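Here's a solo chain for you in structure tokens, the form predicted alone.
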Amino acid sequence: MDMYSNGRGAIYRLKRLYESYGYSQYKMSKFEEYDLYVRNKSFLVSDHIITFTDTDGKLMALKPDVTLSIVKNCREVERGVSRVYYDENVYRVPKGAISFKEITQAGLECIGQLDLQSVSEVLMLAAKSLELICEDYVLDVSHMGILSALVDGLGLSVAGKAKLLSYVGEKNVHGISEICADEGLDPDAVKTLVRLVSMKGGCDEMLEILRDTRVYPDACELAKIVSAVCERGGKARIDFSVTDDMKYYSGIVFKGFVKGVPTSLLSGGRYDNLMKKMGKQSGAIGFAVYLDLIGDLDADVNEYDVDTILLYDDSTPLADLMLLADSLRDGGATVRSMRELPDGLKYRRIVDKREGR
């Protein structure tokens, strides 16, 4: 496999991966009632939403998020879990941008009676998703329960807590110490947090730091999950700078990165708090892969206009030509069938099916 998968090939590979683990495709409308997003704005990447009035007078919105729609429409199961995956477009203003963009993303949600196995499986699928796109990747994993307990134990003001969490996300040890001093706290009170933020990813080191704290059971669970992924070949590490909204995320949170993309290509976590807010009793965990960033990656690393040129003439059997082209596309390649090779086209290889060739 090439180091990088192109965007189109990645979609096919991701679908096959998720289906091999028993996930079913979830299809949804392009829009939902606007009220769904108003009530959960802090869960969204952007609070800018495209709205319109439906024929019955309801205010509707082009979908800026997939997870909220799945949670709203999911059927809770008394036993076991429901596994769904999706390949959808959403409409929002990306971070750092000033205008709306149609964004393609794929991902999955696991909803129901979650246990250590089901959570570990989701993280393994996150690692495998990254590997299908680029072999040089890393999955950074954190735990909002651990962070929340440690930060709450400091006794910070609301403003101080928000500022501290932003410094944690930046791995800004100096900023964390500065907040401690500004709030008049004992420097020893934040020693554990500073050590965690400064960690380089080892489970043993994390357990040693948290051994005598009340969050040790959560730390043991986190270590088991990360170790299970690593033992199966996944490139996962613990990184407590991975933070998210504590109102929604209640446990494991994670982000995935690949070489050549400066921001996270994948993000996810356990969002039991969101389920409760929406009147659901089940646990839930999932992630999204931002496929538009794969397109950006392709633009940077792919010097070719097309992977394969299929040359044909009147003697080439039409059915054979189409079958070969489809087979190459199923493998993730881009293919153009042409009679003649034009000047200036950049390609990886030629397959010549003309008579006598």
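If you superpose the two forms and keep the largest set of C-alpha atoms that fall within 1.5 Å, you have the rigid core. Numbering follows the first chain given and starts at 1. Computed from a predicted structure; not experimentally measured. Compared with the form predicted together with its partner chain:
- Fitting the two forms on the rigid core leaves the C-alpha of E19 displaced by under 2 angstroms between the two forms.
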The other form holds:
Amino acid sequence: MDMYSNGRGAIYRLKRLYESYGYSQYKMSKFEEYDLYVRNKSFLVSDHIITFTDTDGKLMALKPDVTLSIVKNCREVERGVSRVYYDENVYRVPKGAISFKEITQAGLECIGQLDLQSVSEVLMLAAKSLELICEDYVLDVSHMGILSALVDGLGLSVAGKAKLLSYVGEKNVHGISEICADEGLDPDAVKTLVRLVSMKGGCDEMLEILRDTRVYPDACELAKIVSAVCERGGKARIDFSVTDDMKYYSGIVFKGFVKGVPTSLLSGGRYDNLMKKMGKQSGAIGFAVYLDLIGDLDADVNEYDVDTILLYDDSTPLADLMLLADSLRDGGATVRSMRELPDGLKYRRIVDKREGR
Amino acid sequence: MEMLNIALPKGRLGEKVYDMFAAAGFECPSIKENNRKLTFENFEAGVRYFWVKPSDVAIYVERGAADIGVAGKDILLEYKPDVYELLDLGIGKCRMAVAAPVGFRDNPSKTLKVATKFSNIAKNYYDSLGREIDIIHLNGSIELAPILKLSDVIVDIVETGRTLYENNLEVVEEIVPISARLIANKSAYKFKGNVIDEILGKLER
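Structure of the form predicted together with its partner chain (previous: the form predicted alone):
Below: every chain and molecule of the assembly, starting with the one above.
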């Protein structure tokens, strides 16, 4: 498996990738007015935000998210698109954790008059980002426009709709049937949704399932985008269990997985609804790569604290010692010169240059 | 061959689940040996089973230590792990219910004291009714709470109702039916989907 042994190495490669596609780096302050997050709380991964009062009395927050700041500050262009990437730390409580964590996140946003090309390019960049981290990856792609049209058409209660979407996200087909029964719906009403959630094939199967529905044009567009990425070698697949908040996401949404990391490492989508909510007219699409999760990949890379312990004492000629250490390092080993064997250090071998040895 | 890691809930339910997997062609005879081992492998079938506390199965699967596992719907509702719920196995059936001393009358002008192991389920249920409650989180012997007036009611799993009956308690509301579910780690399903689907297909029959 080809992988980067640390997050910094991955960030460097990702930055080069994004710059090669004409993206420019977006640097921002660590702080943002708390009000921005209060107004868009459900866009955030976690509810918890670190806040403090600034010298002018304003309530500020340590950024729990990057996209909201970029959307808030972006200047809309009449023609074309603006492309930015970032590499920032955010502060939030990850799911299942009991305290705040500083999370390193890289990603990009493409904002403006989006077309098939710009959306396909973002998806391609998502695939390439995953490939840079690990060759064994999958990019699952879905479409919130298609899902919301199918779900809205059922006439469910608000609670039923929320439950249904969470079951779609779990590939929970028996749960979807239960909702039908609870809300007195004909099981046939969710047949299309069930087929979409359980489908194993590619674009052709999706088009077949959605052929006679009013979301067929969206499905054709999704197929074009996914096919374009696959033709360029990207491992993108249709998977309608990828869902996100309909209040913000309107078009394609996607999640990336790499072998060896138990959760999605990349998440993104088209969030025109968020733009509208923030008073902007442009379309927008972007994704984030959660670099803190890369640690799961190199769990067994650093099996040893150091490769070689070089033992010396007062009788060891200093020049010889330094020469030997350098030649070992030139051979690719990590070397620590010491007078005595330390306790609790894990090393591959010892080279003993003490008197008489 | 890459092994598929399967977390089974310790106890009678887990044994039943293992029998279902074995019948589906994923046997591991050493699991039936009477010893204190926790993991069991069958390299030919490509499976590694391990016993874990029933309430921990979802954590093992969500964190990727297990690729798939079997957990009660009660645990999934309580902890909401980010996993795929692929199949209702139709075993381990029981219900999540509100129980109270026989003849209990709910006084809506007072905050209802609810003792439970399932704080999130209880909170969501009473939120949906708009009822103000005080949750008393306990780890066991929930039935004792209303007897000693620690709580007004309990929210707990009811299988036969015998414990309730013997303690002069009764079910007053049913919240949700419970049964064992086959769950899968989302990432594992991307990379070991074929074998997981093979198991799923055979268990569904």
